[in-house]
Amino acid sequence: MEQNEFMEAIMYVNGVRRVLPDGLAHMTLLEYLRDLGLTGTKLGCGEGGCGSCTVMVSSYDRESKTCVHYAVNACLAPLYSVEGMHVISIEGVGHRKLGLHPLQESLASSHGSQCGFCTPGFVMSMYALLRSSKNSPSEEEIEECLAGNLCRCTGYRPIIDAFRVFAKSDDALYSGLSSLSLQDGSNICPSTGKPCSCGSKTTSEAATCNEDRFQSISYSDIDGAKYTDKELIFPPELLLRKLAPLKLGGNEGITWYRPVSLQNLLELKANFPDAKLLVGNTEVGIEMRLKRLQYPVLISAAQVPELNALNVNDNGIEVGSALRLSELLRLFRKVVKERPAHETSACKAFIEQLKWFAGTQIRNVACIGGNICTASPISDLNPLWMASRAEFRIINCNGDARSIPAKDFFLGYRKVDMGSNEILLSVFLPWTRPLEYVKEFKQAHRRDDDIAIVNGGMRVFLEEKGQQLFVSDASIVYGGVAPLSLRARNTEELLIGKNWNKCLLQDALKVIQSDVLIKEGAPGGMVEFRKSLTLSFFFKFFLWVTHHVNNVNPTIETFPPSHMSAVQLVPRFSRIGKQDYETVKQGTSVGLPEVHLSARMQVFWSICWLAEGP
């Protein structure tokens, strides 16, 4: 690429145009925002785990011709990764002088902040959810979007209460329609959902008004039609801006490249074979910040169309390696609704695993290829790719492509079967066949936003022979038990060709103990616990498969009903809390549930911690 191909780098911050000068490739979005004086965005953990640095990024999707809004961790996002995009921080949502956003007002009045350090991050996560949702989100979606935000003060109950008012609900509760009326003629209170305590038997005038009043108002992200003064539209300049390559420098000799085609990317890879490719920077960013590793050449592959391609056909799904995990999750959920149930067993396993994978901010930027090629021994997805018969398509700098089964891709600790002149182009996931079952497993210290102690992916393909089922093929893969995602090869060999019954279960459990060895003093500790997890995962898998095949073949040997709780998915329950206290009026605020004086400042953060710098 010639130098004259590169264009001026710009972005918008809270509706204000900013030119990004050369020399800032080392800087994160968080550092840039705070240098602008926008100190509401905080630095907490510095590795995308606490959410205090959350901001909303808006970009224009030229394929769907729509604006896309999503929350990101500014502490990990390279500054140049948001070039050509609109970044909204807490200061752009609402301000006390100009008026608070309803999100901010609700959080303040619901006692949702104490020290206030995490408060802007919570507001921004919820704000991004509302801006990206065509309809009101459900309570589960609200709690899922907040999984990447931590608070050490409130216990989350008042925060969830503050945001629950924006959740999907029965419109009849707020429209006063006839469905509100009970048989005795009394009304249901919109606040409690219970019979109204006033004992009124008649319908108020407000309850008989035109239904059109309660219909949602649509608006355009682009031209600002029907927007309120508190919402920022997507800058028109960015709609017309043509995507172009970038080459920008930074401190300590760092050079940032942004190719916009596969050919550009392969040329850069040929010139810089040791360059780091990144999309979300969720791994490289931590290495550079916390481990002090230096990478002189960084290549952002996020804008390469070929790496973001999607192809759903009769054989399976092929997805580009730069596809974000949140997009992958949406794709799987879509195909599960559209395809026959027996074809999507692997998709359902990925959905469940991705649901508990990091926080929403990480999933919004982290890509498939980065998670695969990092080859972490505790990757949540790699055991599933291996078990699901996935294939990785790899291309070299000359344009020559090859495919390799996922089960053969991982060679050792963070080592993969890919040369320095190659990149991961795409991943192909075949549909599952009738009587083929795929299941995910993960055990962590906590369910949300945590790395695994042990995880796994398991698959079995059964074949009917008379009244019995025999194992035609099987894959048993564990993570967190070795320097790489480990296949239990001896267990797989034992299963194939055997009758699916309780005797096979007992034999397999014995083989797993010798197949998966964790030495004393192994990294991660908890050796005996991890060994027990490998057995319990397979036991649950056997129960789960047996439960499913029993619906197809009732003659299959089953387990007692008491065992069935092991096969049930753990839902994300809505947090429900109740606080009882006695109000004692003494002429002061003591003993009263008063909103503290700094609450309305904390929700847009006009105050600054004494210990924090600019």
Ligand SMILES: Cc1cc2nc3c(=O)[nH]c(=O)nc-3n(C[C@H](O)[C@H](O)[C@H](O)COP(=O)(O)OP(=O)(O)OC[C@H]3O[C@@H](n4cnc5c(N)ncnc54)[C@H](O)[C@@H]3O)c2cc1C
The other form holds:
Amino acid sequence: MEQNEFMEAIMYVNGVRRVLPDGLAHMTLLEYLRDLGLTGTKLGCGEGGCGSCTVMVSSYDRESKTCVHYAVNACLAPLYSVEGMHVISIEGVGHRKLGLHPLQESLASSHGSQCGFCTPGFVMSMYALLRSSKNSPSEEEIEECLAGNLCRCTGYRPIIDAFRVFAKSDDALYSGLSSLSLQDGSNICPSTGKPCSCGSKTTSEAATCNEDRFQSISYSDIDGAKYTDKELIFPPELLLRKLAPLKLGGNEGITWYRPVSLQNLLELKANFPDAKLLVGNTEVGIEMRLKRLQYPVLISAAQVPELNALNVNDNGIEVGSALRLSELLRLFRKVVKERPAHETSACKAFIEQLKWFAGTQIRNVACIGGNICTASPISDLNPLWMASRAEFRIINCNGDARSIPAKDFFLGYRKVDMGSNEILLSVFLPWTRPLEYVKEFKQAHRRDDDIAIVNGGMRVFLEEKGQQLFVSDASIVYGGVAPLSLRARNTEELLIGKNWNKCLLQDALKVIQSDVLIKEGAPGGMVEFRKSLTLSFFFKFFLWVTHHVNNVNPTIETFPPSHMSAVQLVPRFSRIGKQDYETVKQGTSVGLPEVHLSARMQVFWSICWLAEGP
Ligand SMILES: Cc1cc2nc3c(=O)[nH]c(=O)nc-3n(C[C@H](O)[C@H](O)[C@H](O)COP(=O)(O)OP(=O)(O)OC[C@H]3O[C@@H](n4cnc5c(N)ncnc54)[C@H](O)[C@@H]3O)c2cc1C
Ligand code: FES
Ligand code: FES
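Next up, the form predicted together with this ligand. The previous block was the form predicted on its own.
First the chain shown before, then all remaining chains and molecules of the complex.
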């Protein structure tokens, strides 16, 4: 592969073309932006956890021939990973003098910023959601997109309120026919969720009332042009550009390679067996920056088409190892709609697990292979791959491929059955069969964007014999209880051949206690709590499967209605809060809900904090 054989390395930042010079392979996108003077993008944690560095990346998807927009954490994104892409930072979204974006206006006037450090990150997450959505997002989608952004000041309520007005509303609410119509004949305002204050009864009047309440306030102070006139487009040059391999250097002898075909990648792997492969850099970036590990040769596999391939067939789904987790989630949601319900039990389990996996910015770049090959003992997905009979396809530098069941792939702490001349090519997930059930589990300190204390993946395949159901096959896998994702083998053995009833539950709970041993002083602490989680997960699994088979065969087992909460999915509750202001008119602003003076600067902030680094 020749060096930069096609063209120079470039990117666009806020609509401006930038040539990326050689020598910056050590740099993150955040460092680069701030060096350009775009200091609205903040450095908070530097490890993908707070979202203050959020920017939107737009790239051209050659497969679907569309532009895709997504939020990323600039603190973890290597600069060269966005080569050929368009990066929009807070400075490219709106400006106080030239017109704030409606998102910024809404955030400022809803008291959604206090110190303002997190504010650009929140705006960018929401901006990326709006740019990537064909229709207005739902309230749940809005809250989901903000899960990777932290705010220490506001308590989130005003931020959610500010963005909620961009959610889609129920049109039926305008018609007066809605179930939410009030007894006195007035309607609930679709945007505020409150009775319409104008008291109008007709559809058109109600709509007018709503328009008045939320009329666009994003007009420029200077020329009166609407903000939308200034929305940055995807640069046409990037649409026409061919994807080229890259070889670029950086400080301390780092070399960055970007192969654009599997063959390129395997050649590089053969030449540099110790090279570090990366895709989203959410593990490697932390190893290099926080743990100070040195990887002189970095190979970015993100743009290798073979590693991004998708294949849905009669047996299951095969996905390339570089597929980003947000795309995996989209794929699963699609197949769940299209395929027979019994085939997609595992897909549904992955959907639930991915919903609570990191924040959106991480899921937008992190790939399947990165999670698998890191082999973290608290990986949320590995117990599920293992439980759901997935197979990993491995390929070596000579192009020879082999398959290995996921359940046999993990050998020890961050150790997998893969040689230094091999890479993970793809993952195959078989469809589930009738009476085969897969379920995910995760307990963390908080629901959103947190790593698991204990997680798990469980599967049971039942067989009907007369009026009874027997276990034909089972997988019980836990994370967070050992140095690797752990199969509870004795429990699996116990289950197979047994009648699915309460005796089986009691027996299994006994065996799990000896199967999953967490010694006193084990890393992670909370030993008693973790042990109890292993039991409660299985208890929930039993109830959940029983609940589902009851729909097919109501004679199996019953349990009290009070247990139903254990089988229900945990919804992402829409946070609704209310703040009352006591208006004390004393001729001053004291006591009034005034928008503070800095708010309109903070929402597009390019001011540098004194305490901030470069
Ligand atoms: C803020 C934050 C929150 C997180 N939350 C969660 C969470 O909730 N649950 C969870 O499970 N994880 C979580 N993670 C971990 C992380 O997101 C995942 O492990 C992620 O999937 C890694 O993917 P990546 O593309 O970023 O990997 P990279 O960092 O690019 O690579 C990771 C490793 O995988 C190897 N690798 C990648 N692809 C291949 C391949 N095809 N063949 C061989 N080796 C390969 C690389 O060489 C490297 O060693 C979190 C991480 C962060 C920073
Ligand atoms: S600085 Fe916290 S996520 Fe990037
Ligand atoms: S951290 Fe969110 S306003 Fe201060």
